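For reference, the chain that follows is the form predicted on its own, supplied as structure tokens.
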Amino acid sequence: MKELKERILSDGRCLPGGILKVDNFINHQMDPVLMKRMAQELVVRLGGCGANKILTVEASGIAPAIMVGYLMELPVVFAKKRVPSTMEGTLTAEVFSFTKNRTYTICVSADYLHKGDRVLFVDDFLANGNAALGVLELVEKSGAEIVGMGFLIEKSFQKGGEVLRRRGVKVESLARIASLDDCKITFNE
């Protein structure tokens, strides 16, 4: 998308690690008109997926879920990274965060995700994978179907894309990046 790519290299900073902060208008402050295009994308390449259902994982998922939610006409459910000691029924799998460095068990009651869901997954970031292998494992206990994964960032250097395409899931990522060598961006196309 190519408003987005323009944003990332007008108000993205990269930071040494692979690290691309875009807090100032994706996860932490928000543009919610860019939200709202980049939400319209993500229908016009997901739409069709068949999904009753957006899933997603708090804080930085809910935003861009919230919005193909609201355009779709679906229910969106976050998956909470803390396990609530009033939810009952709970479906669990654990999450490691590079960018916390720590592993999270992610949690969604199962009064809101049910077997023969058609589940579309929407977040901001695909780097190594481990949210959305969470959520695969989510949906699968629940005995859902994930219909499609939708992205706005995906860096593509590493191997999150890859593993969930090698699995046959349908991955749609609105900027892929190729590369943050030397704190420089590069898109893949």
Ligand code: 5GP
Given for the second form:
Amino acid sequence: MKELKERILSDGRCLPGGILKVDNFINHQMDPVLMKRMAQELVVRLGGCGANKILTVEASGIAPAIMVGYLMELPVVFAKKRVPSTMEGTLTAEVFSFTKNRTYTICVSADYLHKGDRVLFVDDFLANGNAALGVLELVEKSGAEIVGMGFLIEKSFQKGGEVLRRRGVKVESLARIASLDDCKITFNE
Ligand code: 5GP
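Can I have the other form now, the form predicted together with this ligand, not the form predicted on its own?
In what comes next, the whole complex appears, and the chain from above leads the way.
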């Protein structure tokens, strides 16, 4: 998506270790106009998957997910990163965080994810795919089905995209970054 790639080039910053900082329009300050356009593009690409529910992971996935859910008029569920003591019938999975270098538990109440659900997963970044694989595990445990995954930014020099596509998941990413070497942002296409 041209507009996103231009914004990444103008406002994105590379951090050591292959991290792209997009704090001024996605991850801290948010640009709702761009967020809406990105959601519209995800709907063009994934709206035909037959989803009845959008799933994301808190916190940074919530903004794009709610926009997609709004446009598709579908409920949006976010997996929590801490298991609340008040939650009953919880589905959980362990996820290793690439940016924080630690493992955490994601959870969703079985009330909001169950057999018969056709789930579209939306998130800000796809890197090594750990969050997405954790979500796949949650969805499998619930008896629901993943019908597609949409990301704003995929770092294709990390293995997540390949792993998910090899597993047969329909994956769409609006900007695919081929390299962040020497702090230079290069796109795949
Ligand atoms: P994965 O689980 O695919 O390895 O990483 C995806 C998650 O880690 C995303 O939800 C995102 O929050 C975070 N992440 C991974 N790489 C980056 C990055 O380069 N920049 C930012 N801002 N977040 C990232």
